[in-house]
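We begin with a single chain expressed as structure tokens, specifically the form predicted alone.
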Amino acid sequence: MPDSKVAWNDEELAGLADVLDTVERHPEIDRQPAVPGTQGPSLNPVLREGLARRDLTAVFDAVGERVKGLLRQDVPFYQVVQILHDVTDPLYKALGADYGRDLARVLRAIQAFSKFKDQASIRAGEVFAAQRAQLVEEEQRKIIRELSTPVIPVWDGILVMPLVGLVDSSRAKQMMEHLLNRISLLGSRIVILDVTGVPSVDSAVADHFIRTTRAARLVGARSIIVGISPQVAQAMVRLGVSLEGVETYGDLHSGLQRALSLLGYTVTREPQ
């Protein structure tokens, strides 16, 4: 946090007190620029309390929260910083009007505000950088999830979704959404869920498999599950999971043959 990195001496705190007094005597200084929907509660009470306690930590925390709110409203970062800098000229004029006969006091207040503005800008930059890093991380996770649950059109009207690795409830939900979108986009009639690479399931994941087949049926696609291992089969029996109404096959080859036959295709081997 900026306040923990930079010390504030008595002169600077006194200068900030003069700045706050001037702002409160001239309410127009504290008015934010016309950014629709960004007007928030005044930070003056927080600053007043921080000056009384000689600790500005809460002030910069409040600045950080205000910046987060602005960024969530898609206010560009340059405009966020500009909100702080736009008060500079009217503040300096007001300081001159209030304390013009005491130039040392005016200079002290200007120097204190300049330091405060720099620290607030640093906090805004830290918040912006953290948010950007979070957005990049979320986008990376989204891409990884999509790559980990590919939906492959292997024939006209036939989709295959191979699943590899552990499937938790979050991934199962994303799998369903991705699959339904592809069914609707491509108008597919058969969906093959290949669970050969899934080492284990629990009741929640098994329930998601069933929900996925039902949801696919609602958008016009018939489901086939292939590759259930003996271990997974035993676990599903212990859990009381029933795949009644869903065709299952031991491997993808058998499932694909069944899918083709459902669409009226016959696979024959040409003589060598």
Given for the second form:
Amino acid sequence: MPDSKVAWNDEELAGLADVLDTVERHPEIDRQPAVPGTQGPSLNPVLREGLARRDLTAVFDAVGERVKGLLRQDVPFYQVVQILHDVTDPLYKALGADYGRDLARVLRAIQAFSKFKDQASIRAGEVFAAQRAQLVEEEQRKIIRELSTPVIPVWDGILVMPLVGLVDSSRAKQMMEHLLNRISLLGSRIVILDVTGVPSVDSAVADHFIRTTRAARLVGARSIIVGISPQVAQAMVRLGVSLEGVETYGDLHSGLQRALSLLGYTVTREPQ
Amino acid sequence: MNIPVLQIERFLIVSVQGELKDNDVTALQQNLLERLRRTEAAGVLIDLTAVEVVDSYMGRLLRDTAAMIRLMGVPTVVVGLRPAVAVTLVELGLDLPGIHTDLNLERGLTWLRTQMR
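Same protein, different form: I have the form predicted alone, so give me the form predicted together with its partner chain.
Zooming out: every chain and molecule, the one shown earlier first.
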């Protein structure tokens, strides 16, 4: 977790209080640069409260939330940080105007703001990194999901769905939805489920094969299952799963031949 | 809501639009079966393209209606089931066994014609 417990001593807190006073006295400082639609409610009250309680945790949490919101609106990270840095120049000018006679006080305020800016930037960086990591992970998961359930239109009206590896319930569900959408989009008449790459099935997965074939039928496609391995065949019979009403073939080759002939295609080879 | 029963060639076509109330459905069943007898139709096509959600009640009703039509000796085809609707029906165990289903109106009609021979 971000280290928001960085200690702030009395000097720094007093400096920050002066900064806040100045910001509130000069509304032009707080005017955020033109990133449309990103201006949230002012964080000044949160800062005021934090100063009163001598604990800035909530302040940096609020900064983090604000950054999260901005990133979610697709504001680039450099612009997010820029918002904070844009305040610096007008603030220093205003501090000079307010406390110019008391250089020690100006310096104290500048040091406090500098520390504040550093910590806010660090928090922004942490939020950015976390969000980026999450994004990458989601993206990867999506790609893996799609890769693991390809649906291939091999011929007019014929889809092949090769299944590779272990099928769990969530993947099976995903697979069924994906397949049904493709059938309905392409108007496919025959679906070949190729389970050559499935090493084993349990009753939930076997049940899912059946559901998939039933749902496919409802949207107008007939299913053929190919490539059931000896292990899977044994498991299915032991589990009492019957694929009644579903044609099965040993390999993709025979399944495809059957599908072609069901659709009235004949494949001939021209004599060389 | 009154669901119209249309006739094309010798086929009766029912296009269900949106949500059905209990009364609508019984009225539809009645209407459809009467029409079947009167018109000596050769097939019934039920189009569900416009139906986005089904519940168990509607699923059972669909199954029963199709079974009734079949008892009267007429082939039935249900077309236009959306993927989500198909998944729901299968999950409810109401996947219309013994009833022909097809992708869309055109394919459903083609199938009905093959049944006439």
